[in-house]
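Only one chain comes next, encoded as C-alpha cells, the form predicted on its own.
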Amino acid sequence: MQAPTTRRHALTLAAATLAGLAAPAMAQDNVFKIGLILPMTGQQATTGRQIEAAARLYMAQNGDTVAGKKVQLIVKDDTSLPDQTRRLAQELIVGEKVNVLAGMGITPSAMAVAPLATQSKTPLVVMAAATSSITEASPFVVRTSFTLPQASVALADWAPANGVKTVVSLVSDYGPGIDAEKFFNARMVNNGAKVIESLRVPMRNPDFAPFLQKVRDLKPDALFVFVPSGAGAAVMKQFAERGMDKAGIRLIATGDVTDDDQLNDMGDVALGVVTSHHYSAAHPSDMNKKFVDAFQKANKGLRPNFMAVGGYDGMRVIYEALKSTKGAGGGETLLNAMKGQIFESPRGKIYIDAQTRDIVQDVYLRKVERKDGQLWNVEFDAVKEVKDPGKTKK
C-alpha cells in the first residue's frame, strides 16, 4: 500500500516545483538576489574565476545597495555540465527566489537554463557564452559578452586583404565553434579566398596534434582557430612544436586563443599573431586603464580578460535596470529596463539592442606585441558598432 502514497508525494513535489518556476521570482523584503552560475572548476575554470572577480569588483566600486535593495551575489559552480547548470538554476529560482540569473560559461549551459528563465520570467544575463542563437532561446536572455560571428567576420575581411589567399579553419566542435567556422569561411570565400579544409576538434579532452599535423601537410597561407577560453595556450604550444610558424603558416584567430589571462605564458610563438575580438586588456581608453589597474589590485596581479569585461558590464546592466525600476520591478519590468542600455565600457561604447537583447559593440583587430617585458594584444584597427551577423543576415 506504500506505492500510491509515494507516487502522490512525487506528484506533489513535481507540482510544487512547476508552481515555483511559473511564478515570477520575488526575493524576500529588501534583498535583491543575483544567481551567478559559472564553471569554477574543470576545463573552463578560468572563465568562472574571471567573471566572479569582475562581478565582485563592480560591487566593491558601486556598493551593494541599489534603489533601497541589498544586492546579494550567490555563486554556484556548474563545472560546465549543462545538467548541473539546469539543476542549479532551478534551485536558485525555486529555493533562493533569485531576481536575476547570470553567468553561463558555455553555450550548452545557457541553452539548458533558457527554458527555465522563460517559465519563471527571470532575466538571464549571459556574460560568457557566445553562440549567436542563445538570445533566441528565451525572450528573457540578455547578453553582455559577444558572439563568434561578430568576432569572426571582422578577421575574414582583414585576412584576404593582407596576403591570406588559402586557409584551413580549426574550431572546437560545439555551438560557438560551428558559428565561427560558418561565418569566417563564408566571408573568406566571399572575399575571394579559398578554404582548403574545415576541421573540428572534440570539446572533451581535446588533442590538437593530429589536426595541426594535417594542417602542416595542407600548407595553407594561414590557419584560422577558435577554441574556448582556457584552451589557447595548448594550441599555441603545439603549433610551435610542429614548427608551423617556421613552415610559413600564419596563425590567425578569434581573441579567445590569445586570451589575456594566459598570453604571457605562451612565449614568443604568440608574437605577431593577429586576432579579432571585442576586448583587450591593452585597450587604450582611460576607463580601461582604471579597470585593469583596479582588477589587478583586487586579484593579486591577475590580468582581466574578455570574460571579465562580460561579467563587469553584466553587473552594470543589472544595477542600472534596478535603479531604473526604483527597486520595485522584477521579471518583465526588470528585463525591459535592461533593453536599450547604452554606456561606456572598458572595451569601448556598447549597447544592448532593444529588439534582439544582444550586445552591439566595436570589434578590434589586434596583433600580439611585447611591451615592457609583457605580451599584449595591441589593437591596430576597429570595426564600429558590430551587430551579430548571425541575426542580421538570416
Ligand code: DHB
Given for the second form:
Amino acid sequence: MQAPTTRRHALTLAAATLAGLAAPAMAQDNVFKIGLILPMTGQQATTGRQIEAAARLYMAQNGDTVAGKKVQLIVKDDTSLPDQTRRLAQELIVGEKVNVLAGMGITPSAMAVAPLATQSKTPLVVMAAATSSITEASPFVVRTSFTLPQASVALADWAPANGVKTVVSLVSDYGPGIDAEKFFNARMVNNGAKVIESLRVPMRNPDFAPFLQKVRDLKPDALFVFVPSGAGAAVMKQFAERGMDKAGIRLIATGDVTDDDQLNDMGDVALGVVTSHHYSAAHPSDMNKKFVDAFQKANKGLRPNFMAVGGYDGMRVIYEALKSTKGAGGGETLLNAMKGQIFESPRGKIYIDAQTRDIVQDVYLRKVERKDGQLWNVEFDAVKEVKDPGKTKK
Ligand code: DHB
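Could the form predicted in complex with the named molecule be given as well, to go with the form predicted on its own?
Now the complete complex, all chains and molecules, led by this one.
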C-alpha cells in the first residue's frame, strides 16, 4: 500500500523538477535576443536616438513574434567609447546569450566588437559605422549603413564637371575621415582637378576655426568636408561666420554634414550645398514617404536621418534571416541567411553582397533647398548600385 504512493510522489517530484529546469530553458528557446549597442549619450547621442527609434518603429510595424520566437530588443548605451562597447558586447554574449549584436555608432566601437563576434560566432549587424575595412574585421559582420568611399566617389565625379578645379579636404581624423580623404582626393586628381591641401581635425570636440581660416587663405574653388553625424551644424556655422561663402569658396561634402537630424536648423548658409549620400529624408519614393511619416509620428516630429535608415534596414535583415531559417538557426546559419538579401529600403533598392557582407546601394547627388519652409537634401542625380570602392582597390 505504501509503495504506489511513494512512487507517485517521487514521480510527481521528478516531473516538477524536470518542469522547473525546463521552464527557463524553454522560455529562453522561444526568445530571440538582439543586443543593440548604441551611443545614447555624449557626442554621438543623435546616432543612438535615431537608430533606437528606427528599430522600435520596425518592430511596431512588423510585430515582435517572428518564426514563433519573441523578439527582445536589449538597448545598451556605450557613450561612444569603444572600451565600453566591448565590455557591453561581452556581457550581452555571455550573460544574456544574445542571438545577434547590432548598432555600432562609430568605427572604433565596431572594431572593438568584431573579434568577439568571431569568437562567439554571433552575427554583428553594423547599422552606423562606415569605414570600409569594418566588414573585413570579422566574417560575422554584416553592414546596413554605407561606406565613406561609396559616398565620396560620386561627389568627386560630379565636382570637376561642375566648376571645381581646386579643392581642399577637411576630414575627422579617424577611419571614415581617412577613407573619405583618400577616395575623394584620388578620384578628383584622376578627374583632372587639383587637391591643394588635406586637413584633418580631431574626432572628439573639434574646433574648426583654425582649419577654416587656413582654407580661406588657400582660396580653393571648394572645400570638401567629412565629419561624423552630429558635427555638421558646427561646421556650417563656422563656415558662415568666417565668410567663406562670401569669399567664393563652395562647400561640398558627404551627406553626414547636411545630416537630416540637424539640417532644418542650419539656416540659409546650408542653401545650395551639394553633397553625395545614400539617404535623404526627401527621397521621393512611396516607401520613403510612409517611413518618414511613421517615424515622425512616433517621435514627436523628429526627422529620420541616414542613421535611422541603417537601423531600420538592419532590423529587416535580422527579421528576414530569422524567418528564412524558421527560427531554428543561430550563429553561422543566421549569418548565412543575412547574406545576399535584396529588398526595397526607404533609401531605394539595396542588397547585402554575399561575398563581402557589405551593402550595395545607389548613391545620390543632392542639393539643399527650401521647400514648404523647411530645408531638405533634394536629390538631383543618382549613381546606381555602388559597391564599396574600398574593397576592390586593395
Ligand atoms: C562614422 C560615424 C558617423 O557618425 C558617420 O556619419 C559616418 C561614419 C563612423 O565612425 O564610422
